[in-house]
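One chain comes next, on its own, written as structure tokens: the form predicted alone.
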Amino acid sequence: MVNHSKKSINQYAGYIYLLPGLAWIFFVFAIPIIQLIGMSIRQGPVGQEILGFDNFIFTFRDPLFIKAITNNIKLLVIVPILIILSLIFSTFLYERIKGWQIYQTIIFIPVILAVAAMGIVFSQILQLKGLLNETLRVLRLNFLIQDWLGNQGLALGSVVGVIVWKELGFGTILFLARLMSVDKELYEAARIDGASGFQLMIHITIPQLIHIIEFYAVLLIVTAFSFVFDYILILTNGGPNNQTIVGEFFVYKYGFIYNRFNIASSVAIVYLLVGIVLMILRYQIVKRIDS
């Protein structure tokens, strides 16, 4: 009987050890999410009438929300750009070009910089009278001078450029780490057969990196939908004329500027569901990589 009791305790010991962590997760995440759902189906801070899906219907009819979603989708352009650039840079570093260790450090430095600090620097560089335009003047390239963050047609593209600069180092090091484990004889045999650098990339490098590329692509999609608020807030504040507003900024604007937490909550729930789908997708890809 005693042995049976000890066996039962040992069987559930792992779950007992998890209880403090699970309790913390419940209070930090589960309760706020439940409250968020409650706010999303109510009228607002003045009236507490339950509206059901009316807030969601209002949100999806709001042109500003449609603009925010559209901009999030446009930001997905960072996925192919960063994958291609990371492939190129990681290949160069793998080939041990002269000074490769210095280049590796330079590429990775932006990754460890705080978005807030980096955003302030780039907001100064990309101003109409900022460092970039002054450099173009010195080089007599005045036709290229633009208000990079104030022009409605260029602002979102400028944000994309900053995100690419910030995130490139992570993708490069991620791909390089995988390439380091590839058998060098594959490349040597292909070179002996007369394969060009492009053919090596297509037939060896990409197939060897395919699972890492899938993982990185999902990570970038999550970034485009869930981790661009800092960039937008610091660089453009959603402007000019809401041309760079994204979902996170929409939540911030309705919740803390317009004080309409019911609408902000409904959008947050939508993005939460999108985030869950992306996390499941990411988990499946990681599972494939490990298997």
Second form
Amino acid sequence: MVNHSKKSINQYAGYIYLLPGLAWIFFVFAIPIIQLIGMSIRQGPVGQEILGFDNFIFTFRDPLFIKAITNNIKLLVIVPILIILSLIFSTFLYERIKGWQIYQTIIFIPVILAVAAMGIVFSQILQLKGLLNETLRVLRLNFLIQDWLGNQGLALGSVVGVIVWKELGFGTILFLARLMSVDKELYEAARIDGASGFQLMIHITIPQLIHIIEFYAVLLIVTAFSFVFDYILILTNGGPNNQTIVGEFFVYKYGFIYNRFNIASSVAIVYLLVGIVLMILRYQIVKRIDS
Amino acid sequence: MSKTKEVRHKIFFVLQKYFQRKEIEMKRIKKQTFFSVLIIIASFLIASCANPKPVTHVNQESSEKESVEEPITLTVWWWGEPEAPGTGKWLKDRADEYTEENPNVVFELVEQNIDTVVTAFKAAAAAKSGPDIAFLFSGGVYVMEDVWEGNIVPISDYATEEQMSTWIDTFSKTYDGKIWTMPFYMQSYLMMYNKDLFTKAGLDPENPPSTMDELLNACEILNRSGIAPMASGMRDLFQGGIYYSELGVQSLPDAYSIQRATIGEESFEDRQHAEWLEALDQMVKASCFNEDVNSLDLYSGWEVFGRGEAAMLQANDAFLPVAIENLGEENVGLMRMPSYTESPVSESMCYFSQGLGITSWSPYKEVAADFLLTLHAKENVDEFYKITSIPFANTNFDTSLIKSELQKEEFEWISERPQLCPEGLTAIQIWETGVMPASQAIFQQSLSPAEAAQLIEDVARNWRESNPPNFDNWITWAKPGE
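May I ask for the structure of the form predicted together with its partner chain now, the form predicted alone having been displayed?
Complete assembly follows, chain above in first position.
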């Protein structure tokens, strides 16, 4: 009898150990998401009239939301740019080029800078009469002078530039750390066989880094969808003419400025679903790569 | 009502207030509650047996049970130091004076900061617990949301017509025939010009342009002299709102026209609502602005004028002391935004006062109102200016106290001209995603005036179709008297 009870306890022990973690997940993630769903189908706070999917229908009819989600998709351009640049820089650093330690530090500095401080600096640099244009003027490259943040056709591209500048260091260090653990004999053998630098990159570096690249790509996709608010708020405030508005900024505006938490909640739900779809896609891609 | 019942109510409110104030000290409350209950029971027994003092109710109709004898703590959430430095000292002095005259009333003055002044009040309103008096920004929709959600009570219920007759900026605080917040200190939009640069360009420094044609002509002359005509920074939207406030009102038939367009009775594409975009477009096409207008933010744009690099600036009065300090008072002149049309409201001016409101959950509304009304006593109004150099929103203010001739001129304008500030008269969403981006698009020359007007109307239509809360109240607000 006693043995039977012990067996039962042992059988469920794992689940019991999981309980604190599950409770944590429930309170920290599940409850807010349930509340978010509750808000997204109402007109006002919880307890007020239920509108069903009206808020979602309104959201998808709103051209500003379409602009926001389009801009988020455009921001995905940072994924290939940052992966390629990180690969190139990490390879150079791996090759121990002269002064590599200084370069490594310089590349990593933007990562530790606060987005707010960096945004203010860049909003000055990118002004029509800012440092960048003045430098171009001195270099007699007047044809390149642009109103980087003030021109609605260039503003989002300028934001991409700033994000790349800020995030590059992390990718480079991440890739470099993995490269350090790659067997050097692989490279030596390939060089003896006459492989070029490009071939080394394609046939050794990338396959060896593939899981780190995949991790970094996921991180960048999440960044493009959920962590660009600071950049937009400080650099462009969503302008000019709403051309740089993104999902987070849309949620912030509707929730905290227009006092429309219900619309903001419905947009947050849409972004949550987009995030889930992306994660599933990523899982499928990884599965195929592994197989 | 029997004396016993009165005392019981009194005890209830004391206890309720006690719990509201001490929520964060739960542990201490638990200990103290026991003793408090003992004291309350003892008080109740004594009150039942003894011949109680007569309790004077300030307002018999109200359900409040405040009395002149009752110990009262009024909690005031205030803000204003960044705009009117010295507000805190002035407020404390007034509170101390009030306590001296009414020893049973003490104050808890809690300064808010710019980031939390709105959100903290919204949180308090949701819990129906918090200050007795709260700072509320300007008027219009910024106040109406709290009116419609039942967060504040009208100050006009506690003031006489005579008292209210001297208040400045009551229009933006009025709904359903009542004034909901008490005007505090003043703010206004001002256009200023650099007399020195006018002279250099060959323009009359004493007669700035007053019509749109004159302005466009002045822009041409100033540009020929290598001087940027007007300083602006459009990158962060806000300057666009200021232009709407100054240009947009010029063609409106009356003060409620913007609300009517908001609810859909008029369209933002109608001529009277869209004409300002044409005027702005003309100004942009005539190169009336600094070259880097689209890449500067609001304050960077103003600094262009402050550095003496542009001849005119449409800003607010907070920048006037900066302009005077940098350019010298003799070189700064005040002007009105040149007009492109004549309408019943074209003589109006965009000025507003910040406000102080009485919360609906305060058990001491009468006392709170009495305190607020004392702030408008002439000596207090004058004292506010002496301390802060910012005029109080009362026409009794002694303008001889103003040392700066420009500030004196500004206050005279405020006293004489009707008030109309479009910013609070439409939904914030329409303002920020319609009006301001539309003006940005004009500066970018990416939309024609008609397309920009369509953008605003599209946003407004979108807002109307999105089940906005309190839409019925918007209709009542837009059509007073109907």
